[in-house]
Structures are given as structure tokens and as C-alpha cells.
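Heads up, the chain below is alone and in the form predicted on its own; it's given as C-alpha cells.
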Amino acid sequence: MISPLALARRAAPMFACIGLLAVWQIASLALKNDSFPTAIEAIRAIPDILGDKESLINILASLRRMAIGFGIAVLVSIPLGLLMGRSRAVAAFFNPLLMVIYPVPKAALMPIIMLWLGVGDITKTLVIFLGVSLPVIYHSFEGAKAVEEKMLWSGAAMGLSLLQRLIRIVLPAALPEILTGCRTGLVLALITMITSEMIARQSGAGNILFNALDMGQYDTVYAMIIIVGAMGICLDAIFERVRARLVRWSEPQFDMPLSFS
């Protein structure tokens, strides 16, 4: 049987997206402005968006450009990360690169890559690569570097090679840490997708979003802020969901309830 006290816990996103509908609901009703739509009108406005066939695969191709990013991000930086942390070379090495990287808005690079190599799938797929990659590479370091050294002087004690080590001690060592930085990049790759689309605008749920505002259609606007709000709970939800199963042996340090999982 649930306790109130878990219930609750769970009811608390769920209230506060309510409370900030009404918040939305009032303020609109107060300022009266065209381009602030209460939030009863962008609601009604999102089984349109979503019954066009059009903007369904708009949408549906959005999602598939973050998840080729997302995937090829966490493939390439979870063994960078995890080397960086065990190895000084390879840290010294990647180090100046990325401090280098991350400070600079991805958007910034968008016209930059564009030239390279046009406006296509490509393009926004290396901006949501990019955005994602620099939080897992981070986490997948502070959680390799957090492995005890006899666990590894253990490994090698058993006749463990290098790479033996690294994925059977320091990798489920760091998984904790690793997910935590594919958490965060999962949200970085939805606000990725999203900016990328809105300024290279072929297709998308960007693009979506950026039409409806050079016709005037702020209902519509709101509405795919909504759409795209409740893709990253959902996203983040089920994410969740898989986090919990793979690292269920490790207490977690902080539980926020930051989705309806």
C-alpha cells in the first residue's frame, strides 16, 4: 500500500503544472494582450497540431534527430570520460578541448556548421551531439575518477587486462554518475533539437513553432511549448524509470521530484 507521504510526492508535479496553468489562465485573462493566449486556448489548439498528419511527422522526425544524437553522444563520451578519469594523459590531452568547446552556445555554431555542411539532418544532429556530449563526458570522468584504487589493484591482482578493468570495475563503478549525466544530457538534446530547428527551418518541431509565430498563430505557439514541454516530461519520466532498474543497488543522493515517474 502507497503511503500518503509517497502520494503526495508523486501528485507534486502533477500540481504544479496545474498550478502554473492557472497562473497562465489568470495572467492572460489580466493583460488581455493577442499575443498572450490563455492557456484554455492553447490547450484546444494542441489536438490540431497533433490530428495533422503533417505536423506529426514533423514532430516524429524532431525525435528521431535526438535520438541519433543523444545515442552517438553517449557512445562516444561515456568510454571518453571514463578514460580521462583513469588516465592523466588522456585528461591533459581532451581537457584544453573542452573547456574551449563548452562555454559557447551550440546555436552560435549553427551558422558555422551550416556552411560545412548545409541545413540538413546532419547539421542539427551534430548541434544535439554536441550539446549532449560535454555533461555525459563530464560525469562519466568524476564518476571514473571516484573509483577506490584497491578495487582496481584487485582487477589486476586476478590477472584483469586494462581494458578488462575498465569495463567490468570502473564502468559499473561509474554508472551512477554516467546516468545522472545522460539525464542531463537528454534534456540538453530536446533544447538542442528545438533551437537547431528554429534557425536551420526545414522541418522539425521547431520549425512548427517558428511558422506559427511569423502567421500570428500564438495559440499554436503555446501549444507546441506545451507539446514539447510534455515530450521532456515524458522522455525524462521513462528515463527515469530505466535509471532506477540499472542502479537500484546505489542510494541515490538527491531525490527530486523533477518528473511523474
Given for the second form:
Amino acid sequence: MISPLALARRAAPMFACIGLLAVWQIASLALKNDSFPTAIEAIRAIPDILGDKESLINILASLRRMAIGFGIAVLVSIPLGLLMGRSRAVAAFFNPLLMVIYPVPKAALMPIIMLWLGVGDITKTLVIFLGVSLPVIYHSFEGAKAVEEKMLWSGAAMGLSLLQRLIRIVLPAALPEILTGCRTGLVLALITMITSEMIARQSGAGNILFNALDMGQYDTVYAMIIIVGAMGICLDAIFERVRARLVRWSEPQFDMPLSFS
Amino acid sequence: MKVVPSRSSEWVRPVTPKKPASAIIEIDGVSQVFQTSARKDHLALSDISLTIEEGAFVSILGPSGCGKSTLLYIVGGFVSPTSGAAKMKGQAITGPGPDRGPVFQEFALFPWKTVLGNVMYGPRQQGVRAAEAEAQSRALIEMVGLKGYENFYPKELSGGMKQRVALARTLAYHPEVLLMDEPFGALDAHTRTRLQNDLLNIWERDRKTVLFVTHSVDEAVFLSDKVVMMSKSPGRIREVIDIDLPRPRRRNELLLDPRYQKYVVDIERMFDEVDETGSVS
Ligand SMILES: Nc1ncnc2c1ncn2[C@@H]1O[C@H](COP(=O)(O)OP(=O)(O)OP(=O)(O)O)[C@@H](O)[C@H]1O
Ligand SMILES: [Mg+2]
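Please supply the corresponding structure for the form predicted in complex with the partner chain (the preceding block corresponds to the form predicted on its own).
Every component of the complex follows; first up is the chain already shown.
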């Protein structure tokens, strides 16, 4: 049985979307500006883009770079973050480096990377990798640091070696925090993906968007924004499902009461 | 089983000098200094020597901050003492091991594992086959009174239930020595009594050596063969009291037993003294 409240909660994102599109439609009709198509015009342009083979290849290439960048970032960052969280020496070694990289917009590094590695896939994937790494490292680090010492002692008493404790106690114990970092990382992957294609214009979803802008095809521009946005929302929703399933054991049992009346 | 030799048998048996053959844990001149943030070194334990016999139930009693937990961690091998040494069966303790099973006051259950998963963890780590480990663990879970909760996660359990799981999880890998740090400290009086009885039943069945830290005088007297009274700043052993009460012990009988009452009154008085004067006297 689904209660009306739960139903409303589930339908809420859809209402939000419809509301946003409605505001857009009205604003566009009111402003009557050539570079600001109505929501309906933009939505009509979507099938054209998705029906075009070239565009589709471009979008898939973007997604592939994003997946590779995100995947490698996660595979490197989680172990690094966990090690930093459990070893003061490792943290002392990497912290200064990360502190320097952290506030630098990763896209700002692109010109340099392009000089070294060209404008191809490697450069863009590397930028995505950099964008994803930091939040994942940070959250893995915080998660590992917070692992209750007595839990590790219990494991040690059972005969788990240092490495086993890291993989079989620190990793699962820190998983909720790690996945929070990954979720942030996923959105950042999408952002850096588009930004990188904006700078190294060659292929990809970002390239379609900016080519259309150059050519004054504003409905295509807006359609691409919708497509990229929808991709982000879908990826995030899928990730959130997986996350919720993996850390069901840690979710709070009760909602925080917003009022006691 | 611990046999208290009668006077006559003492004459017959050759007296082993110094350490008795049955000593399982020997703590020898252990001191622990902590570097505190207030830049002064803090002497938490000062020259502690204690021998624990195999199969004995020994309680450590003392005011808060006297170093009871620290002493337990040293025996567990989780903390290495600043000076002195602890030995298990003649071997110096250099780290944790499955021969010494801790039960922490904070439970320290694995929250991502169910009750069954927690209890099976130790045996599985020791290489027991899954089916066998599961059967043993289910039996243990039943023994601590949690049948029906096998698939619950720790967050779904009450404090007393978590404590039972923690005990079952440690018993599951058959440590020779149980190290229990105020395991019932956070529980309500009723649950506490029940768990004390359960623990005594379990202990009287297989007579593991138990080192049991507690704040509570009646708990210490009710459970123990020996009560180690500690004093504070620095942490020292004030007195070791043998509790000469018959076993198996039944709570309702014991509470009426004048010998039990005398132990409690005497030790409580000693506790008060220790609390007031510390080790300075
Ligand atoms: N890691 C540490 N760093 C610095 N000081 C510590 C540390 N652990 C314990 N101490 C100090 O050592 C002393 C003994 O601590 P311990 O936890 O062993 O006491 P306790 O007898 O178990 O107390 P309680 O009954 O309150 O649990 C305390 O004064 C405490 O401040
Ligand atoms: Mg303590």
C-alpha cells in the first residue's frame, strides 16, 4: 500500500519539472527574444538530436569518457582516501598536495593538459578524473577517520591483518560516507565532461551545444541543455538507488520530527 | 576448574615456587604513561603486577579513570605498555589475537552485518566452513536469547540486545580468555541482572578465564573468584580479594548469604577509601 503522502513524495520531482517548464514557457512568450526559444520549441528539437546518428555518437563518446574518468577516479580515490584516513603518515604526505589542487577549478588546468596531451580523449578524461577524485578522496578520508577504533580492535582480535581490516572493516564502515562522495563526484563528472568539451571543441555533447550556439540554433542549444540535464538527473537517481540499497543498514530509522506538536 | 587446595593437600603436593602452573595471564610491573595535550605526561598505570589463573573469573574494580580499561587493552594487546610486560601462557603479548576475546562497552558491532553475520565473522575468519559457522552461530544466538533476531541489523536492536550480540560474537571464536570492559555498564538494572545470570551460566558451563572490568561492587562479588581493587592517580592495585563463595551461584540465594553481604560491605568501604584518598597515602 502506498500512502497519499508517499505518492506525493514520489511525484514531487515530476511536478517540479513541469513547473519549471511552465515558467520557462511563460517567460519566453513574454520576452519574445530570438535567442530564448519556448520550452515547447526546445522539447521539439530533442528528437532531431537523438535521431541524428552523428549527434548520438557524440553523446555516447561523452558518456564513455565520463564513465572512464569517473570509474578510474573512484578506483584510485577510495583506497587513497581510506589509507589517508587510517595512516597519519599517508595523510601528511598527500594532504598538502590535495590542499593545493582542491580549490583550483579543474577546467582551468585544461590548457596546460592540452599542451601536453593534445585535445583528444585522454585530456578530457583526465580532467573528469581530477574533478571526481577530490570529493571522493575527501569523503573516503573522513569516513575512514571516523571508523570506531574498537571495531578495528574487534577485527584484530579475530585475526584480521592490517590489510584485511582496511578492506573488510574500514571500507564497509566508511561506505555511507564514501558513497556520498561518489554522488557528488558523479555530478562533477558531468560538469567537467561538458566543460572539457567546451574548451577542447572536437566532439561530444558539449561540442554539439556550442556549435549550435555558434550557428544560432537556439532551440538546439536549449534541447541539449535539457538532454544533459536529464542525463544528470537519471544518473543521479540511478546512483541514489544503488547507494540506498548498499547502505540500507546505516539509514536512520526515524525521520527527524520537524515539530513536536 | 579451579580447585582450592585444602590445608592438608597443600602438604602433600609439591609446592611450585613463585608462579602456579595454572597461571594463564601474567602482568608484570606494567606502567602506562599517556602524553596528554596539556603537555604533562600522565601516569595512568603504575607498576601493576597481577597473575590470573586459568579458568578464573577476575573482576577489576576501581574509580573512574583509574586505568581499568587501559589495563584490559594491554592484556588484549591493543595498547603496548610504556614499561613492564604482559604475558599469555608464558608468551609476551605483542598484539591482539584470537586467544583473547574482547567485549567492549561500546559494543563495537559491525553495523553492516546482521546479528548472524556479526556472530559468524570470527569463525569464518578462522576458516570454519560457512555451513558449520552458521550452525554454531545460530546456536550461540539462541543461547544469548536472541533467537528470531538473526537477520536484524545492529541499529534495529536495543542496547541490551547489542550487548548480547557482542558477547556471542566474541564467544563464537572460542577465545581462551574473555576480556570484558564494563559490558553491562550501560544497561538498565533488570537487563543487567539477567545478563549477569546468563554470563554466569555460560561461564559455569565452560569455565573460560574472564577478566571483567566493572564499576559495580555487587556485580564484581556476584560473578568473581577474585576482585582486584584499584586506586586512582596513578592507577595502582590496592588490594586483591578472594571471593570464597560456593558455585554454582544463584542470585536469590546469594543475596541472602551473610558472607556475600560482608564481601559487598567490605569492598564498598574499601572503594570509598580509595575514591577519597587515591594512591597518594
Ligand atoms: N589515549 C589516551 N590518551 C591520553 N590519556 C588517556 C588515554 N586513554 C586513557 N587515558 C587516561 O588514562 C587514565 C585511565 O583511563 P582508563 O580509560 O583506563 O580509565 P578507566 O578506569 O577505564 O575509567 P572508566 O571507569 O571511567 O572507564 C585516565 O585518566 C585517562 O584520562
Ligand atoms: Mg573504562
